[in-house]
Every structure is written in C-alpha cells, then in structure tokens.
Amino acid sequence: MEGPTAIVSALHEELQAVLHLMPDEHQQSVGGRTFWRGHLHGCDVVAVLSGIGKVAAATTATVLIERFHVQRIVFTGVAGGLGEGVKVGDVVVARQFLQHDMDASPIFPRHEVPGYGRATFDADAALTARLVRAAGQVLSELPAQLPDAVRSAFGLHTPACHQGLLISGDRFVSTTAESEALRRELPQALAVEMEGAAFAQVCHDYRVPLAVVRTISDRADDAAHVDFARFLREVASRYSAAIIDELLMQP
C-alpha cells in the first residue's frame, strides 16, 4: 500500500493491543491528541484512540488526514448488537452508516443530513472486502484459542461475521427500551456504536476509503454493563489486534 494506514480504536485496550505488533512505534500529540506512527508487516501506520462520541471522532478523522495525509482508515472497536441473530462475540463490518440520533425534522426527513441529501453514508467497497476477509480469518481460528472459562461466560460458539448497517449516536445504548425502539425505528440496523457514522462523514467528504469492524460486546439491552471491563480485555481486544494483523499481512 502506498502512503500511511489509519489504525483508529475506540478504547484503550484495543489500541494497546495494536501497539503491541508495532515494533517501532513512536508519538506524536495534536489537537490533544495522541498518534503512534510506525509500521506493522512493512505498511506505515498512524494508530490513535478516536474519542468518544461524533465530535471527537470527526476531530480525530480530520487530523489523520489533514495532519498525516492517510490514505486509508481501518476502524476497530465495540458496539451493541440489534440486528436478529447478532450474538455477543460476533463481529460486524459496517458497509453503510446512519446517525441515529440526527433529527433536522421537519425541515429535513428525519435521519438525513442536512446539506447532503443523504441520511446513510457508505464503507469503501474495496477496503470493507478485505477487512471481511481478515474478520473471517480471525473468527475460524481465535475464539478456539481462548480459555474455555472466556468462551463459556459470553457463549463464544460459533462466532459470525454480519456486513450492513451501522449506525452510531451521541449516547450509550443500554436500556432494552432503547434498543427496541432503534429496532423498530431502523429494521436494518446491525449494531450501534458512537463514532463510526462520524467518520464515514469526515471521510466522504474528503475521499479517503473507510473500513469499519466492531465487536458485538452486548445487545444494547439492560444488561449492556455486565462484565464488559472483561469482554474487553479478554475477547475484543484480541479480536482488534488479530483482524488488523491479518488485515495489513494480505498481499
């Protein structure tokens, strides 16, 4: 690949985990930012946590490409899963993104954006194929590689990989009262996170290729807080790590 890949996570352990595979890694702060450049299997990389929520992610997608002139962005982080048969320990590759919470009615249908004519946002194909490629990869090999005591508290069988509809907002989904009402407001949601709609935005606007995986840490319900500190550390994390490894490896 020429020029830098953007390596973004949400949270601190998934980043960490990416830092690990970088053998030289070095810091650089802007905009009260962090930013790691280095390389992982000879491409040059700038990881960085994005924020959370669509301001601090928008901020963090214009500095990458404003400041480190990215060629790509590769996303990696949690949500909450909606769709039917989205499982905790799943995987979802987003190929469109919707703010949930953008409302400019009635001046503008609900969910559209004003001044573009759109309320939804799209993945960069090519890209988006090669991170279902890596996730794939990742879930036939690691989730037997994890202690049995991780499998059987978050029922990690069969992991699955879904592809679709992303949408993101600027609060925590957590109450089955929420997430009922996205299911029946957006049928074809996947998932909800806060930053990735953001992003699809920024980088639209700027034509750079946007590739988005999260691992499904709950269903956005009443018990979205259970053990999660633990999800993350022991399961997303190394799903993060792992998808980008295999990601940056392919040809």
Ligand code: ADE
Contents of the next structure:
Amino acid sequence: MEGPTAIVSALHEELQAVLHLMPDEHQQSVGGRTFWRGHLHGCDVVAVLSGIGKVAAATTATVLIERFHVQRIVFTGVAGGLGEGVKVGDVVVARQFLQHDMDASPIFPRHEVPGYGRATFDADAALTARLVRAAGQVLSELPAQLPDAVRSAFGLHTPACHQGLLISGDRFVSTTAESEALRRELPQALAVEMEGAAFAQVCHDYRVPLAVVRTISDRADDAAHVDFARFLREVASRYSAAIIDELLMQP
Ligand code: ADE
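Switch over from the form predicted alone to the form predicted in complex with ligand ADE, please.
Okay, now the whole complex, with that chain kicking things off.
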C-alpha cells in the first residue's frame, strides 16, 4: 500500500500554515515530537516540526520512516543565503546536501561522512523537479499578493528560485567572517541551514526520496537588516504553505 507523504517544517509558523490546509488532522506523540496525521488535497500526509540542528532532524526523519512508513519527505524552512545573487526572499531548492561542520580529517577527507565514502548526498530528482515547479508557480504569484509594506520592508521584488548545493551544520551563521569562510571552502554552496543534510543522510540510509525547499531569510552575515520573526511570520511561512499546497495539488 502507498504510504503517506511527510511534510516537515523547520518553524512553528510554517507548520501552523500547513495544518490550516489539513481539514482532518489528528496528533500523535512519538519521541517527544508531535506528528500530525491527515489529508491535504486528498493525499495522506504526516506533518511535523523537524527540530533544530542535525541530531534533532535525524531523529525526526527516522521516526517518520520507521513509525509512520512515509514514502517521501518534503522539507520546508528558511536558510541563510551564501551564493552570489541568492537574496533575502529568494527560494533555494536543494539538489545536493553537505554537512559543512563534518571534519574527521586527517583520517577522512574534510567533509566526508565516515562510512559513506562521500561528502554529498543527493535530493530525489523526480520529487525535486516537482518541488521546483511548485516553487516557481508560487514565486510568480505570491510576492505580488503580499502587502506593499512587507515587500518594501524586506526588499522583495522579483524573487528567484535557485537550485544546487545546500549546506547544513549545528551553527546559526551570523557573522560575515564565517559566511566568507564557508564561501571560500565551499564555493558551490547556495545557502546554509541546520537540518537538510541530516535528513539527506537518513533518507539515503532508508532509500526514501527527499526534497527540500528553503526561503532565504538572511545573508548569514552580521548585517541584521532583517526582522527575523516578522520575516518568518509574514513571508517564509506563507511561501512554505503555498509551495506545499501547490505541490500536493499537482497530479
Ligand atoms: N537558517 C536561516 N538562516 C540561517 C543561518 N544564517 N545559519 C544557519 N541556519 C539558518
């Protein structure tokens, strides 16, 4: 039998927006997490908060797979932009994932995950292509529907959808020195967050398809020009819910 789709949110605001789209959700508690079972556009769905950081994310992914037998995982959240031209309000859809703080050198090459012989894990190509289509559709419509005050507060004009390397680590990157060091070390990285690569490793272990979309909330530097809480509430959670809505509406 076809199992459910997991919708994983990084933030409370996003999860609330997704739960609004589920008419019949009911909750179940496992491992200190609340999982919401229900339907979204007729699809069997389990919605949950990822938890922050790689260990919390790996536990959530494992419970989704072992307990709820999810057939695919779609993750939405925010990230700090690293790549040139990756601006606040843009969206990044991951093609590959890497743990930027993985370092078992000199025993293993820098960034390689011991036991796997590799540093990067891939997103599922088919699910990711669907997510790119959904994100593109939302970006072509939603920004124009946001209040002018919100658009001008965050400088949102023509948001772009980027695809490529997403890097994760157990650190909120909030200094220019650190984001420059990451750019030097990993020039392909488009954005940085704290969970995606952990989900990717667990999904690799279990052969479960994964797709991740992140709205850029900051440039991972010391310019605190973004009101983070307001951005989550007024921009990122709306993007996430609209992208999930669009994704599950697709045939
Ligand atoms: N999520 C959103 N912005 C981030 C940043 N700058 N570093 C890590 N995770 C993030």
